[in-house]
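A single chain, nothing else alongside it, follows as C-alpha cells in the form predicted on its own.
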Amino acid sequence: MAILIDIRDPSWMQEQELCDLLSPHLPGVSIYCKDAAAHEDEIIMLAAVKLFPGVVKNLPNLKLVQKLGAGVDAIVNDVDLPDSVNVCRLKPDAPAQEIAEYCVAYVLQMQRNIQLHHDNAGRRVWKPLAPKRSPHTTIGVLGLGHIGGRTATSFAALGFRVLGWSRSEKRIDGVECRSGEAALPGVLSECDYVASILPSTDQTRNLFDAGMLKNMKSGSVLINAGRGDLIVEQALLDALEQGNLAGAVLDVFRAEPLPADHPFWNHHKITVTPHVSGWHLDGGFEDVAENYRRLTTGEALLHQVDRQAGY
C-alpha cells in the first residue's frame, strides 16, 4: 500500500517537499512522487491539488483522494473518479485566517481611502477625506463553516455590523447570523460589502447573476474568495458598468490563470488578484499523514466529503 503525491504546481509546493514532511509520520510508507507508473496496483490515496487527465483511471486499488486544500469541486465532479474513492479535504487553520486576512485587509483599504491617498500623494495632492466609520459599515459574509466563520468574526472583532448567511441555521458570537435561500436576497440589500466564501456546488454555481446582483446595496463592493464559478462575469461586468456595484476583488476565476484578454484585468472597478487569498497549510499536512493512517485501520476519515452534496 502507497500514497501517491500528484502537485505540479511549481509556484507552491514541489512533491519531494510533501513527501519529505510526511515520511516523518508515516515511517515504513511507500511515498511516490508524481510518476509512479511501475507502482500504481500499490496506491490506495492520491494526495492531489486537483486531478489531472489519467491519473485516476491508472490507480485500480485508489481508496481516498485528499485534496491539498478545501475547494473540492473540481475532484468530486470528475467523471474518472469512481464513486467508490472517498474524497476529504483540509481544513488547517493557516489558511482560514489568510482568507479572513484577505477579505479584512480590502475592506480596510476601502474604509481608510487607502488607495486614493496613494494616487494624490504622487501627485503632490493635499486632500484629506474622512474614512468610512466601522460601527455603521454592513459586512456580509456568505458561507459560515471553518474559513466564512472565521472571516465573519475577524470583522466583528473590529467593530463592524455583520450579517453572516448560510444554507443551514448556525449561531456564532457577535455576528448577526441568516439561512436559507429566501434570505439572501435581503442579506445583500442591507450590506456595503459582500464577501462570498461560499463553496462550488448545484446550489451556488452562476449564484451571482443578474437578478442575484441586483439585490446588492447601492454602492456595495463584492468581494470573492470562494469558487470562480459563483459567479456570472458578464452579470457582474454589466452591474459595476450600470453603476449599482462600486467594486469587486476576485480572487477565484472560472478559468485560471486568468486568460491575458480577460475583460476583469483593465476594469477600473476590479481587483484581480492570483488566488492567494489562503496559501500556507500549516497544520494540515498532519492530517494527511493521519488520513492514511485511518484509511487503512478502517476508521472515520477526517474532514470526508459528501460526494453528494459536493462539501
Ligand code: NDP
The other form holds:
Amino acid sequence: MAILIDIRDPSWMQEQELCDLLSPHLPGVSIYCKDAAAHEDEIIMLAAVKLFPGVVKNLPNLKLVQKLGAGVDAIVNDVDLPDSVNVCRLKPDAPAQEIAEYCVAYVLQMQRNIQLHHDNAGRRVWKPLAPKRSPHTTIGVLGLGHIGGRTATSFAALGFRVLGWSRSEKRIDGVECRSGEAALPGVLSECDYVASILPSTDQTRNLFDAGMLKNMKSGSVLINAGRGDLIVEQALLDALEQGNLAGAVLDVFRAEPLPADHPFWNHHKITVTPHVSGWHLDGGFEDVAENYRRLTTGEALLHQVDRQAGY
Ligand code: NDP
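Switch from the form predicted on its own, shown above, to the form predicted together with the ligand and output its structure.
Expanding to the full complex; the earlier chain stays at the top.
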C-alpha cells in the first residue's frame, strides 16, 4: 500500500516537500513523487491538486483522492474517476482566515475611499470624503461553510449587517442566515457588497447570469473568491456597463491564468487578483497523513466530499 503525490505546479509546493512533511507521520509507508510506474498497483491514495489525464486509469487499487486544498469541482467531475473512489479535501484554518481578510480588505478599501484618497493625493488634491458606515452597510456572504462562515463572522465582528446564504439552514451569531434557491434574489437585493465563497457544483455554475445579477442592489459590489464558473462573464460586464453593479472584485476565473486579452484585466470597475485570496495550508497536511492512516484502518475519513453534491 502506498501514496502517490502528483502536484506538477512550479509556483506552488513541490512533490518532494510534501513527501518530506508526510514521511515523519507515516513511518514505513511508501510515498512516491515520481517514477511510480513500477508501483502503480500499490497506490491506494493519490494526493493531488487536480487530476492529470491518464493518472487515475493507471491506479487500479486507488481508494482515495486527497485534494491538497478545498475546491474539488475538477476532481469530482473527472470522468475517469471511478464512483468507488473517495474524495477528501483539506479544511485548514489559514486559508479560511485569509479569504475572510481578502473580502474584508476590499470592502474596507471601498468603505474608506482608500483608492480615491490615493488618487487625489497623487494629484495633490485635498478632498475630504465621508467614509461609509459599517452599521449602515449590508454584506451578503454566499456560502456559509468552512470559509464563508468565518468571512460572515469577520464582517459581523466589525459591526456590519451580515446576511448569509447557504443550501441548508444555519444559525450563526451576528449573521442573518437564509437558505435555499428561492431566498437568493431577496438576499442580493438587500446587500451593498456580496461575497461569493460558494463551491462550483451543478447547482451553482452560472448562478450569476443576467437575470440573477439584476437582483443585486443598485450601486453594489460583487466579490468572488469561490469559483470563476459561477459568473457568466458577459452578463457581469453588461451589469457593470449598463446595470446596477458598481464594481466587482474577482479572485477566481473560468480560465486561469486569466488570458492576456481578457476584458476583465483593464476594466475600470473590476479588480483582478490571481487566485491568491486563500494561500497557506498550514497544518492541513497532517490531515493527509491522518487520512492515509484512516484509509488503512477503515475509519471514517476526514473532510470527505459528497461526490453527488459536488462539494
Ligand atoms: P464548504 O464545503 O465548507 O462550504 C460550502 C458552502 O457553500 C456551504 O455553506 C454550502 O451550504 C454552500 N453551498 C453549496 N452549494 C450551495 C447551493 N446550491 N446553494 C446555496 N449554498 C450552497 O467549502 P469552503 O467554505 O471550504 O470552500 C468554499 C469554496 O471556496 C471551495 O469550494 C472553493 O471553490 C473556494 N476556495 C477558493 C479559494 C481561493 O483561493 N480563492 C481557496 C479555497 C477555496 P451548506 O452549508 O448548506 O452545505
